[in-house]
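The form predicted on its own is given below as one chain in structure tokens.
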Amino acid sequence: MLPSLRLKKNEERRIKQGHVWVFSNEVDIQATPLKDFSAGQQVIVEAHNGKPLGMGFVNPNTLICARILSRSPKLELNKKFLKKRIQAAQGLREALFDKPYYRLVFGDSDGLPGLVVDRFGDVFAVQITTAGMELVKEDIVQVLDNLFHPAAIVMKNDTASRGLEGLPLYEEVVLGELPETLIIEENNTQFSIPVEGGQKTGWFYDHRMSRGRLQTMVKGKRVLDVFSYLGGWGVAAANAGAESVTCVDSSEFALDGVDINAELNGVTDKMSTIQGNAFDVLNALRTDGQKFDVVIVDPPAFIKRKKDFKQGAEAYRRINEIAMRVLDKEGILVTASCSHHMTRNNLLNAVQSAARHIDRTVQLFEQGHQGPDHPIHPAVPETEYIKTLFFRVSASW
């Protein structure tokens, strides 16, 4: 029988509507102290009248102590527990997807909170945030291997995130050999994955419908893609008939596998690259009279925490602003934010106040959200994450 979690009065209700989260200040620590509690261990959740409410984790470090896996207090986190929660993953991702490239399981989304598998065909890259996912490490392995009888398991977790858990930071080949090449392909488009070395897992497979939206918008149009990293956009805008495109990014490893990608599609003479601060390159092309069609902003979370918002947001506002600056009469704005705290209207808004700031006026025509491989659980807003707005750009109307 696993241990007991005690809430206090009152603060079952947020679990009781669907969320999986318990925070370490609605814990009634007079019944169930969290100091006697070890990192991962499992617990039964319960209301403040002992009634179960599921079956968990627990960190008693951690701002968020106990993350719920199954309603049914009988359950526990084992091979057949991960098994069967994989399983109904990979059933999801087969429906939607016809080619093994995907994000097979997305923590909380697929009931399996603090893991995520990226699969790049027969290699997979998992990355563990949670204490309790941890211990039950080589499980995860077995029923993988067990399940799809990869050529290589790969452990990225090199995430600073894994320090709020008291976790090791550190990557690792846990099965078998990495191929000295691994090609994905999204979007009619081919792409070198590193793996080893790489952002996250390697790749970044929640963009995949709004890049393939832009792929109709970009036939002999100028095309600048800034924050980059392997060319995502950059790349499947020139495969599919850009004119030229451009590449920004600060990292030269990442440039590198934009040339390795444009190589792979054929389209090299289509493709240019920037090493630099993107505010600084952009101004930069705005001083040099540099003129686009299609100005593509996909930065990184400017905004990790809630706190840091009010300077996170006027980030959004100040890279938007610089890419209109940069836009030709008429051009496409593509603009996202893989921030949580930044909400769509908080984007829109950002957008419109960097319009406004320099005499433009903005359409937004399209929207696009994370991949189906990044479902959204209802109860739980955190795993709603991406958010991208294509404008038409004009003067001033």
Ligand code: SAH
Given for the second form:
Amino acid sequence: MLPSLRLKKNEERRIKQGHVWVFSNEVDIQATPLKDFSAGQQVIVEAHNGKPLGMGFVNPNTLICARILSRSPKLELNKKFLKKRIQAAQGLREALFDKPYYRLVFGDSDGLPGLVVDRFGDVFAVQITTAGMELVKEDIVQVLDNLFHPAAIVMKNDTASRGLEGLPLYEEVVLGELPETLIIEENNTQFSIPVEGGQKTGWFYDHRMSRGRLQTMVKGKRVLDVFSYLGGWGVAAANAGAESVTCVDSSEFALDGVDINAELNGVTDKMSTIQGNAFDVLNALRTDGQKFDVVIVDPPAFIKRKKDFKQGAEAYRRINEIAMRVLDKEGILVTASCSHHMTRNNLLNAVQSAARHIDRTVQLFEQGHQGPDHPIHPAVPETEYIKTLFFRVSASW
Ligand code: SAH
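With the form predicted on its own in hand, show me what the form predicted together with this ligand looks like.
Now the full complex is given, and it begins with the chain already shown.
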């Protein structure tokens, strides 16, 4: 039997409605002191009257002090449990994609809090961000091995959020060997993925659908891909018939990746890269009188914590303003935000405010979301994070 974690009176309501996080101020610490639990320990979460609400794991050191894994207090987080949940996650992806390139597990949304698994064919990149998952790390590797017989599994446990859970940062190949080159396919375009040394798991699958939508709009156009990373948008656009594509990123490693991906798809002739701070590069392009028909702005999260909202929202406004300044007449601005705290409406307002400031009229004609391999948990708003807006930008009406 697992030990109990008891909630204060009336604190079970949110959990009963489907939420899966317990905050430390909701625990009855007289009955079950948080300090008696170790990080990652499995518990039965119970209401104040002792009625079990479900099974989960604890981290006494974090604001989210417990995460519910199952409504059944009889289950435990072990290989059998992991196998079932990973198979369920796989079922959804198999129904949606005909090639093995997708996010296989998306944390809370797949009932596996703190576990992300990206699949690049027979190479799997795993990212763990909770102490509870860290404790079953070896089981996760074994289950993936049994289910998929991968060529390699890499632990990409180098994300800063692990610090909050008291977990060390490291990157390690835990099974097999990474092939020298690892190629995936997305929107009929091939990409070489640098799992080692790359950002996050190595690739951002979340924009797949919007990148595909972009491909229908770029034939014969001059495209600028700002914050390009490996050219997820830009190389896809070049492959779909864009006349020229310029990728901008501050990272040389990322732009080397763009060159590799351009070559892979035979579009090197029409692609170029500019290394630098996007704000400076866009201003320099403007001073230089350069114009584009389509500009994509897909930055890193400018708002990581709620308290950074004001400053971050202003950064979104500013980058979109300078992006519009390098757009030719009747151009298309594709702008995205992966900050959960920047809502769709906030982003819409940022663009509208920028447009008014420089006397442009914008029409929102298409909206994109995170792809279906990043499902949303209706009770965990944080699992919805990507929004993409497509605007036509005209001289003021
Ligand atoms: N658009 C990419 C994902 C962007 S990730 C895709 O679809 O895959 C964010 C990228 O922005 C990273 O490659 C990072 O190197 C780059 N970056 C971060 N800050 C930057 C800045 N100030 N100027 C230019 N690039 C920046």
